[in-house]
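As a starting point, one isolated chain is supplied in structure tokens, in the form predicted alone.
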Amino acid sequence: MDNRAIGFFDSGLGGLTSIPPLFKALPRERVIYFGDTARTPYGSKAVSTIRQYACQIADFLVSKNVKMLVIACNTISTTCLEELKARFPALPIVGIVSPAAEKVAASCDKTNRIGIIGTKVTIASGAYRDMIRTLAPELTVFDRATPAFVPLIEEGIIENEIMDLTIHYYMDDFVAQNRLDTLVLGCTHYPLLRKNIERLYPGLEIIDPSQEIIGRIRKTLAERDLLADESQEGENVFYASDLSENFTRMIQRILETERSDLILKFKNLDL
């Protein structure tokens, strides 16, 4: 047993949307959260840049003495992981995509049709898509960038009329022209977008890497021995490089209550 807090991190708020999932199936674990937005977004930033803020913010949750990091962010897992494991050889890593593409892989046949968006450097780097094939060759996948996305979350516009004319600019023609069935959010700020997606697009099954990666993360604790133990008390930190009236907004909209437990802190890891 290990009552030490889990590190998650992302280049924004995005990596909170894997929060709740982890409270709802882990309740006694603890988080200190990094989220990077004084940066964000990264997903159109060279990958040289991605790596270095990524071992910046891995530095600083290993000085918090954290027991797992969770790389929150498709961008960073697709640029940084094995990057991060070499830094780090006795700590658990885990990232977002494998999970998800393995849940791709289990759920799917040769008769659907799956789509992935994501952020430009994640959809350039082929990792979902590569990952998906190597695991079952036989489903047809396809995969767009869609770099708007980002930048409109993190200023909080969401529910209005500009995020869906701009869903509907990325994801007309790509849902249309190939036939999707299924989706995968290959962002962690995507599930914010969820509701407007199954509204626009209502047949389609849309898996979220943000709740599968917390199957990977159980199942690392347990095979270490790092589940935190009945006792386990203590507050939940998240850190952001630009601590806006957004970032508490968007945590608090996030974990949908005004928890007593939540602690607000910027930290500035600038270069």
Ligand code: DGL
Given for the second form:
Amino acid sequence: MDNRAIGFFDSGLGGLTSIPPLFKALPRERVIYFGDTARTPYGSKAVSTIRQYACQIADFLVSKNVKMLVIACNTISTTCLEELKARFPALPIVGIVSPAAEKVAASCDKTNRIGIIGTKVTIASGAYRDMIRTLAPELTVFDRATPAFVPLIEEGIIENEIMDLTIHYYMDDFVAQNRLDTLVLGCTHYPLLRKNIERLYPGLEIIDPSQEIIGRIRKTLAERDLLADESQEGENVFYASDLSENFTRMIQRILETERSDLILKFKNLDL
Ligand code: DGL
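Switch from the form predicted alone to the form predicted together with the named molecule and give that structure.
Every component of the complex follows; first up is the chain already shown.
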């Protein structure tokens, strides 16, 4: 048993989409979250810059004595997972791509036509395609970068025409030409678009890595005897490098809560 917090991080608020399923599946756990809102989005930046930022955030969370690191960001997972594991060899570190690829491999067959959307860096890395092909070479996989989604979501522009037009712009051809029946939301911001996508492309089966990662977190904690025990009480702390009104509002919205145990803090990460 270990009652320390789990460290979660993302380039911004996208990683928050994994927190409600975490609280539901593992209600005794508590989190320290870091969203790099001052420097988001990461998904079109150079890989060397993303690595530098990811190491800074991981160092900060490790200084807070977390028992595990969860990379709740596809862009960071596809570019920095091995580097972070090498930096903290004793710490369990969970990335988001492999649990989702395993879900695709387990739930799809060769009749399916699977699309993956993500940031430019995630799609250019080929990480999803490669992992799915390794696990299930018979599957048919397509991918597309959809880089304008994250800045709109960070602005809270979600349920409106601008977002719908942007989704049409990136996805109409992608879905139709490839005759997709399954879509992987390969960016942790994208679950916030799930309703728009379901409305615009009814019948598309959606696989959400932000949910799939929870099983991996549970398994890793259980294997290492790190699950929190029943008596634990504590705070969930959410840091942002730019603690804007927007971030505060989106936290309440994504977590659908006015919980008093959510503590918001600002942390400036100097380069
Ligand atoms: N949530 C991040 C991801 O999963 C967003 C990336 C970005 O900042 O562009 O890739």
